[in-house]
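Just the one chain here, laid out as C-alpha cells, in the form predicted on its own.
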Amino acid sequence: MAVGVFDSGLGGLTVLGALQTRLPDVPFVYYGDNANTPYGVRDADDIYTLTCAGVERLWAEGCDLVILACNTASAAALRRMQENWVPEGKRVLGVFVPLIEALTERQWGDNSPPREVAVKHVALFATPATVQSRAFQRELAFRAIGVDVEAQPCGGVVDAIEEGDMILAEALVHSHVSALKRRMPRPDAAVLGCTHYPLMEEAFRAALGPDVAVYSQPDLVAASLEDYLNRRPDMLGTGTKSLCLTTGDPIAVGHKATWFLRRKIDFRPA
C-alpha cells in the first residue's frame, strides 16, 4: 500500500514530512535524484528523462501512485508523462493543482469551468524551468479567469538551501522579492512554487508584508492525497514498507535530509 515521493534534490522532503504527519499509517517511498540536482536549470528533455527513470524506479517498490514532490518535474515533465507514457493502472500526480485549488477556492478534484475569483494578482517564486514552463500559468487558466500572474525565477535559492546557507538564502529571497516588486508592486497572494522554499517562508512573508497571502505546498499536498485516496483507494500500491532512496551519497544526503526534517532519515542506494 506504499505511495512513491519523488523529487530532483531534498526539497520534496518538506512535501514528505507533511505527507508523514497527515497520512502516518500509509508506507511512503521516497526518491531523491541527488546526483543531478538541480533540475530547475536543465532544459525540458533532460527533467523529462530523469523523472521517468525515477518514477520507473518508485514503480519497482510497489509504488502504483507517484507523486512528484517537484515542482520542476511537475511543470517540465508530468503533461508529458501522464499523455504518453504512464501504464494504465499507474498514476503520477504533480504539486501544482492542489495548490492552484487552494489559491482559487475550490474544492479538491472541482472540474467545473473557470470563473473569477477573489484573488487577481499573483506572484509566483519558482526556478527558472518551471517559471520558463508556464505550466502553473496554464493550470491556473483551468480553473481560474482574470488572474495576473507575475513570475520571479529564483535562481541560487535552492542551491543556497542544499549548501545549509541559509543567510544567502534569505538575502536572494528578498533580492527576488524586490525584483518581482518593482514589476508587480501590490500583490495579493505569493505562491512558493518550489518545495525548497517552504524553509524560507518567514523570508518571503518578511520581504512580501503583512497584506500577501504566502500559500505554500506540503499541508496543501497532503490534504490533496488524502482526500485523492479515499475517493481512489484501490490506487494504494503492493509495497509495505517506508525507506528513502537517493541516486547520490546515501550518508551526506542522510545528512542534509535530516536537518531539513529535523529528525533521523536513512537513504539507501537508488
Second form
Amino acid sequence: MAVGVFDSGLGGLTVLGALQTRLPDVPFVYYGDNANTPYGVRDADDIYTLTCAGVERLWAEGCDLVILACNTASAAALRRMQENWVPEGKRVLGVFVPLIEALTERQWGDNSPPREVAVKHVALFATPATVQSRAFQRELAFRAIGVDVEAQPCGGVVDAIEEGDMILAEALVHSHVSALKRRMPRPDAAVLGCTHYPLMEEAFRAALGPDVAVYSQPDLVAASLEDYLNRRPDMLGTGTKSLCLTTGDPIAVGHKATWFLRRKIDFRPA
Ligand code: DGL
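Next block, the form predicted together with ligand DGL, ref. the form predicted on its own:
Time for the whole complex; same chain goes first.
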C-alpha cells in the first residue's frame, strides 16, 4: 500500500511532509522532476508529457493513486490525463480542489451547486502556467458565486527556491505581492497556489499583512487525502516502501530537500 506524490521539483515536499504527519502508516513514493523544473514557464503539451512520464514511474512503484502535488501540472495537464489517459484501476488527483473546498467552506467532496461564500476578494499567487490556465477560477466557479479573483504570476520564485537562493525568492515574493496589491488593494484571502510557496509562507504573510487569511495547501491536501482513503481504501496500491526519486542529481537534490524540511531525506535516481 503506497501512494505516489508528484512534483516538478522540491515544492511537493511541502505536501509530502504534511501527508507523512497525517498518515504515518501509509508509505509514500515521491517523484521530483528536478531535471525539468520549473514547469511554470513551459507550455501545456510539455507539462502534460512530463507529468505523464512521472506518473507512470510512480505506477511502476506500485502506487495506483498519485497525487499531483504540483499546481502547474494540476492546472495544465490533469484534466487531459483524467479524460484520455488514466487507465481503469488507477487514479490521479490534483491539489486545487481541496484548497477550493476549504476556501468555500465545503465538506470534502461536496458537489452541491455553487453558492455565495464569505470570501469576496481572493488573491491567487501561482506560476505563469497556472495563472494562464485559469483552472483555479474554473474550479472555483463550480463551487462559489460572487468571488473576485486577482491572479499574480510569480515569475522567478520557483527557480530561486530550486537554486536555494532564498534571499532572491523573498525579494521576488515582496515584489509580486506589491504588484498584486496595486490591482487588488484589500484582498480578504490569499491563496499560495504553488507547492513551492509554503517554503516562503512567512515572506508572503509579512508582505500581505495581518488582515489577509493565507491559504496554503499541504495540510488541506493531507486532510482531504485521509478522507479519500477512508472512502476508497482499495486505492492504496501494492507498493510497501517509502522512497524519494528524482530525475536530477540525487545528492544535490537530497541536500536541498534535507535543508528545506529540516530532516534527512535521501533521493534515488528515477
Ligand atoms: N510546485 C509546482 C506548483 O505547485 C511547480 C512549479 C514549477 O515547476 O514551476 O505549481
